[in-house]
Structure formats: C-alpha cells, structure tokens
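The form predicted on its own is given below as one chain in structure tokens.
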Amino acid sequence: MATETKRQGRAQRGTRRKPTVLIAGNPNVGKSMLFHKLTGRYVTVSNYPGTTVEVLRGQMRWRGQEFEVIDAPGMYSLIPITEEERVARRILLHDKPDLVLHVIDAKNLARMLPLTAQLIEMGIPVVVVLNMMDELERAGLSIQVEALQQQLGVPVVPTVCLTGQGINNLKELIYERLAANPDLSARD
C-alpha cells in the first residue's frame, strides 16, 4: 500500500526518478569503452565517498528517455578483496541499480560466469554483455548466444565495444527493460 501511495504521489507531482544502469565486470573487459559508447560526452568522474577509487557516472539518452549509467570498478567476485571490489559491491548493495550490465570478455567466458551467477543470485536484473566478439571469432571460436541466454535465464547481447557493434541493440534492450517500468518510480 505504501509503495502504491508513493507511486501515485510522484505521478501527481510529475517527478520520476531516472532509471539506473550499472556496468560491472572484471577489469579489462571493456567496461569503460561500453560506458563511453552508452553515454557519449555526458560524463562525471567522482571518487566514491571514503575512498580514492574513481566511479564514472553519466547519462544515456535513448528514444527520448534518460538513464543514469554508472561504470563500477573492476571486480572478480561479490566477496571483495580489493578496495575496487569493495566499492563495486557497495554500489550494487546501496545504490540498488535497476539493471546491471555484466560485461564479459567472450574469449574467457568460463572465467567470467561465476560473477554472472553471483549477480543473478542477488535478484538484480542482469544483462550479459558478451564483449570482444571479434577477438573470439579471430581465435576461431564461437558462442551459441541463444543457448547461453537460455541457460543463464537472462538476456545476452554480443558486442564489440571498440567498434560499436551491438551497442544499439543493447540500448534498445535497456530501454525495453527500464523505460516503461512503473515500479521504477516507486523505488527509493
């Protein structure tokens, strides 16, 4: 009942909070390149409170909708060892993003999937961004994207962030998942 009251109150005032997308993943998988491709020039660099770890925040606009995008520091697990992992975990737990883009190096899929499983188990909506598909193909390898998607139970979007391949498909998926979601205006 309180959630419905909050939603009605915000709808009457015309205020709606901006949906938040968190980019997460291991170091060196293309997270910052994806951030750049999603946000363009709308970038704010800030240190996470109490640390010297930089967290990039920016705005993505797609089909008339604006989304906040956060580029989390690299992490290997939700059980933090480094300060970067602690900051990334805090963002997941405290900022409560509406959608997590888990960026994966397609060539090292098996090494990347444990973090995917942890994110899915948290109950946060996850999209796997299968990046560096060009390098995978040059190595003579392939991934059955639809089979992986069915096994994980979350969307999987193949990309080459360096060239922008697959980015518009990803933006469209973000839009579909978040822009029309009435529950977003109810969350604090």
The other form holds:
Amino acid sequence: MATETKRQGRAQRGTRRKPTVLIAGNPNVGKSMLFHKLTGRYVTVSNYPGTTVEVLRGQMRWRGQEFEVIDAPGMYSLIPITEEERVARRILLHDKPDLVLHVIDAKNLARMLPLTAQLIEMGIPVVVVLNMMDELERAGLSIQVEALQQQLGVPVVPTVCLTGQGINNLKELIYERLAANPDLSARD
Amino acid sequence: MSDLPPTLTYPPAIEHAIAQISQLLRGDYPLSYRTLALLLLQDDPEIWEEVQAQESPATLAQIRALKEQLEREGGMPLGWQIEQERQRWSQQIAAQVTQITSPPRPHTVAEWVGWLCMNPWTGFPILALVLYFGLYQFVGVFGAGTVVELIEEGLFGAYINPFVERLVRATVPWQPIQELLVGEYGVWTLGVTYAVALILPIVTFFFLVFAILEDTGYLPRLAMLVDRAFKGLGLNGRAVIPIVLGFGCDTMATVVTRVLETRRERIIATLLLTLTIPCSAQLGVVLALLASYPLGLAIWAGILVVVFLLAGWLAAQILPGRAMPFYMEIPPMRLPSLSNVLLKTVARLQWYFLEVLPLFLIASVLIWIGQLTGLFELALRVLQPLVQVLGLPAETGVAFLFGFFRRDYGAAGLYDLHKRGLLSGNDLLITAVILTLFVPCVAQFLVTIKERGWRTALGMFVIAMSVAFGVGFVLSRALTVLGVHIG
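For the form predicted in complex with its partner chain instead of the form predicted on its own, what are the coordinates?
Then the entire complex follows, led off by the chain already shown.
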C-alpha cells in the first residue's frame, strides 16, 4: 500500500505538477482552519505512508489556477521528537513544496520565530502567516508587519483564520509567487 | 540549491563549522547545506543516515571531528547552544516589532478567573480555598467521614462482614485458614473491606474533585503558579499533577511520575510522595484524630510543608542535573462537563481497582504469615526501643508496623489507642507526624520498586524511616523543652 501511494505520487509529479503549498507550524495555531479556508470542499485525508499520522491534502483555486495544499502535522522544531513532527519534516524534505506557509500565533511571536528561522534556513520559499491578529489586539498588543517582514526577509501576511480576514490577501500572494511565474521549478 | 544569505547568524565558532561542513558536503539533498550542517551538528540520526549514504568515510570523519571539537570548546551540547541563539534572535525581533497598545486585560469572566488563578497574589489564596473546600471539606469531612461511616460501619460492619465471617467459620474447618480469610487482618476483613469500604469511597471523592479541577482548566494554571517554587525543588510545574494526585493515592501518583521528563525529576517527585504527601485515606484519619487539637493540626501541617520544601531542595542539590524549562498550553477556563468528569473518574477508579486491590490482598497475606511465624512479634520488639526513645507508649509500635501495610490503618490503630486513653494530645501529634513521614504503604513501595528499581526504592525506604523518626524525636524533645501541650 505504502509503496503504491508513493508511486502514484511520483507519477503525478512526473506529468504536469500543480504548484504545492505546505502549511506548517506549531500545534494549535490555526493551521487546520487555514487549510479549510484555503481549500474549501475538496479534501482527502490519508495516513502518511508507514505511520498513523493523518495528512490532509486539498485543492485551492484562485484566478483559474489550481494549487495543491498540504496540511502538515504540528511541529515545534525541525528536530523531530514526536511521530507527528517526524512526518511533518519528511513532508518538508521529500514532498518538495514550492511554498511553505508558516502559520504562527501572533500573540506568541517570540516562541514561534525559532521555527521560522529554521524554515528559512532550509532554503524553501517561506511566507509567514501571522494568525490570530484579533487575539493579539485583545491582549493589548500590535505587531508592525512591515518591520517584521524586513527583519525576516520573507513576506508576512496578517490573518484571522476564524473570520477569514486576510485569507484573500494570502491567496493572492500565493498566486503571485507560484502561478504568475510560469517557472515552477524554483526548488529543483 | 543556492544558499541565501542567512537570516540568523550563530556564534562565530558554530558559523565556522557550518561553513566548513558545507564545503565538505558533495551529495544531493532536499535541503540547504546550511540546514544540513546544523542538523548534523545537532546529531540528528535520520540526517546522519542520509549523509552517510552519500558522502565518503573521510568526509564523515572530518564532520564528526568538527562537531566534537565544537562540543569540547562550548561546554554545553551543541543542540542547546544553537537553540539558545534562535531563542535570543526570536526574542529580539519580537521585542522590536511588538508594541503594547493597551494594558492586557482579560475580557470574559472565564479569562478573569483564569488570570486570577495564575497571579501569585490571588492564586495562592484561591489554592487555599480549593484545598479547603475540595480536599478538606468534600473529600476529608464528607467522603472520608460521613460516607465511609455509612459504608464501613453501616453496610460492612453491621451486615456483610458478620455474614461472611459466619459463612467462613461454618464451612472452613482449619483455624489458620479461617484467620487468613476473616481474622483480624484477614483477606476479607482487612483486604477487601478496607479496599471497598474505606479506600474506595475516599478515592472516589478525590478522583471526582481531581477530574473537576482538570476539566475546568485549573490544573495547568496551578502548574504555572507553583512552577517557580517547584524549580527550587529541582522540579517544574508539570510535577503538580503527580503531587496533587498523591493526596488521593500515592501509589497511583508514583505511577504518574512517568509524565516527568527526566529521571532526576522522577526520583525527586517519588521521594516527596514517599516522604511527605499523605494519601486521602491517611489524611482522612489524621484529620479526624487531630480535629479536636487545632494547634496540633497546624504543627502537623507546618512540619509537612517544611519537610517537603527541605527534602526537595536537598534532593535538588544532591542529584546532578538541573530543573527543566517548562512550557504548557493553557487551555481556556470553562465549566466542567459532567460526562467528562464522570468518565475520567470511572476510568481512574477502574485503574485503581485493578492495580491496587491485588496489593491489598497481598498485604493481608503477608500480615497473616507474619503473625503465624512470629515475625511480627520480632519486628515489634525491634521497634520497641525506638518507641521508648520517643517517649510514646509501647502500643504505638503496632500502629507503626501496620502503618507500613496501610498508612491509614496505622493511623486508625492510633484512633483506638486514643479512645482507650493511652495517648495524650502530644503523643498523638508525634505519632501522626511520624506516620505521615513514615515509609510508604506496601502498595506504594511495590510500585516504587517497579518504577524506580530496587536500589532507589530501598534508599527511599531508609531515608523515609530516618527522617520520620528523626523528626519525631526532635518534635518530642521540642514539645517537652518548650512545655507545649496541645490538649
């Protein structure tokens, strides 16, 4: 079973591969909520080969272009401790996403950034999704998105996944990054 | 894959190693050489495997040498150094881009309550209230008092046990076997009756309170509240769960020390459970005994707190290592759901019964053997000088001996002695202190052996014995010298 899934994956990739977007981040930062906001109805759930960890895959459509979106299991660091983290890293390394969305909890910026640094270090294009902006505001805080973007050197999109705020900006950014540029082999 | 200019620079020595490793690598990998080098330095087994498949043995040896050299120079593990740098970098950026627009204020009532529970000024008074109402009034007075009286004296004492006893004496011809089953310390009269009529109701009430605290989100907040204090004991906030559980059943709590991360923390927590935390059954009996001596109760509680802090602090000084950092997701405060609470309580009771009941039965059999062979008499004689030094009546030796089999049973034995007028208030206080600090019950001792190993368990046994009688001795002398009479 496991090998068959893999072969299918390879075959698909060999033909015309859809741009792939991976959603990564700590547990409980709104990754799954973002996944559903991006993909809508067409979702498949499967176990990652050889594990009991579930991985969600879905399609996102924006301006007539289709994207594959993968919801990676929660991870705290690139060094895996749990089975979930091991799977998340394997997807990062071997599924070759064209873009990684690092979803972070805006209230806990300092705790989230170590993983951002690790993702950027990997050399994959990263977009930081600054989620839970509403809770940040309620905590009496604000983040200067522009300054954060400059410090990190990658795009930062503020969102409230619960209400859908900022999701269209994010879709637009994904489109610009991946589809507006016909050369998708940025990573290969 | 081209490497972008780094976002985050590590200390020069690490950067140097990254550069050198990147130069050495030749293979084709799905990640940047920079990340690859960092993961190798952090000793990631999966990545090492991948690199071993692609690089020459000479390269691998060179990388290993680089890593070992760095480790020798830096003192701390490389993974820790790298992580430290990432934290520093993250905190710096977060501080630069975050602004405080208004003082943080909780918005809903639930958030308010949650915040009050964690704030030290309000949190400790709330903890005192939770302990008083949840533990003392509900578990102690109602559960261990009212309900146990109904079940133990009413149901078992008046109806079930006389019937079983008559049945056994009528059907089993041999007297020692009769004793084994329904004698004073028989499998039925001691083992089953204690487990079902005394411990079960108390533990049920305790687990109920515990599940409610768990379900409301109070426990994680308590963990945050005491985290700093626990750090001084070589533990962290996570240890709240086994320690609080210990007030229900130390045996179960000893098993639950598995949630702690390091062996060091597990040993310290087990020691504190063995030494200082009275289980609900014991607590119930001690509270009943000292209820008429408020001063005695205060001294007893004060001594336990001091021993708890001192033992933890000392253990933290002696055992190598240091307190682990503690992160915990704080769930929102909410009203507990009844089905959840009941489900958890039932699950724990089920565990309790399967794990602990057999140990009760074993204890009864051991007592029976002890009596039959005269080993008991011998042990009592050994205890005699100890009891005399403490200035206590000789009969208390029996209470200590049985206290090993059931902590609460030892205390219950005292209750008898007190009623017979053999113990003064001071004697009662000294004995209660010794019994609480005293060695764990058989069940807890067996579980400690299982979890921590023979040597550690024996060590704890010896420590608990020495501390219990040492403190008892000091207390006895102090009361005499100061001329204190608690009642």
